[in-house]
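Just the one chain here, laid out as structure tokens, in the form predicted in complex with its partner chain.
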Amino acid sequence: MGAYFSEIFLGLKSLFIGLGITFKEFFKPVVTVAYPYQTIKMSERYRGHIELIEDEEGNPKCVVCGMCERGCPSGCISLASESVEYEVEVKGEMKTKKKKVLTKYDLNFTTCSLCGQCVESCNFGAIKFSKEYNLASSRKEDFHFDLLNRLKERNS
């Protein structure tokens, strides 16, 4: 009999302790964000999909060394380049030289694991992470980014 009542008493006690805690929490300020209307600032090091960096003239800094393409574990970067001839003056003489120019920088974001190997392996500081995270679509084609095009659009 005594055990029966003490059990009821214990049950009631733990019920009131629990209710007390939830009651206290009820008056705490709200911590959630009303997402589509409010957004939070992304942290400094947030990793979105990668983006090309431009030089002063607005051209990509990339020299098409291919390190990022080779370093990527998921194989989501594909590059293409063509070599163009250009003239430089060396000791008063005009000489033609060749250099590679980026013609295509495609990122297949559907398989990217945002590991950061590409940005790390680039010795020329030509790519960075963007801060974009509002990427939602039901079509996977929307995640094939033409980064060169994006760069041009940014500049225009």
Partner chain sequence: MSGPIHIRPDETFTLNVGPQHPATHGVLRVKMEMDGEYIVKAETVLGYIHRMHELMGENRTYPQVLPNLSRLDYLGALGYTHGHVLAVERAAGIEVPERAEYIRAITVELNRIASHLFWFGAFVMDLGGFTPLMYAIEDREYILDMLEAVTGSRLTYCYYRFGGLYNDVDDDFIAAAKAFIPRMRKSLKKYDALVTGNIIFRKRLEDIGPISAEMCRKYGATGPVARGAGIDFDVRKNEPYSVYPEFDFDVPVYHECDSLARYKVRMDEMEQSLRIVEQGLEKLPDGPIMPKKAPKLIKPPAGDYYQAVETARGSFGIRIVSDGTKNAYRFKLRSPTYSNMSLFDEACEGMMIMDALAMMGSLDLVIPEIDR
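Provide the structure of the form predicted on its own, given the form predicted in complex with its partner chain shown above.
Just this one chain is shown here; partners and other molecules are left out.
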């Protein structure tokens, strides 16, 4: 009979300790937001998917060296380029030079592990992590990004 009342006493003690913790939490500031109606600003260190950086003229800074593609352990980056000839005046003479122009920069975000090897291996500062975190879809095709088109849409 003594064990019965002892269990009731311990149960009531546990109940009042829990109620005390709950009562203290009522007066603390709210740390959650009413998502999706409110959003929080992401920190500087947040890593979203990668995005291209443009130069002063609005073109991608990427020189198609392929270091990001080779450095990616997931193999989620694919590049394409074409060779373009242009003329440059050197010491009063016009000379023809060639350079690569980026024509496709695809990111398969379904396999990206956000390791950052692509950003670290880019010697030209042409890619960075985005702050976009509101990605939601039930179709995997929505996570295959054409970063060149996204850059053009951002600049228009």
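Keep in mind it's a predicted model, so treat the numbers as computed, not measured. For the two forms, the rigid core is made up of the largest set of C-alpha atoms that agree within 1.5 Å on superposition. Positions refer to the first chain, counted from 1.
Does residue 22 shift between the two forms by 2 angstroms or more at the C-alpha, the core having been superposed? Yes; residue 22 is a residue whose C-alpha shifts (by 2 Å or more) between the two forms when the cores are overlaid.
Which angle, in degrees, describes the smaller rigid part turning against the larger between the two forms? About the hinge, the smaller body moves through 16 degrees.
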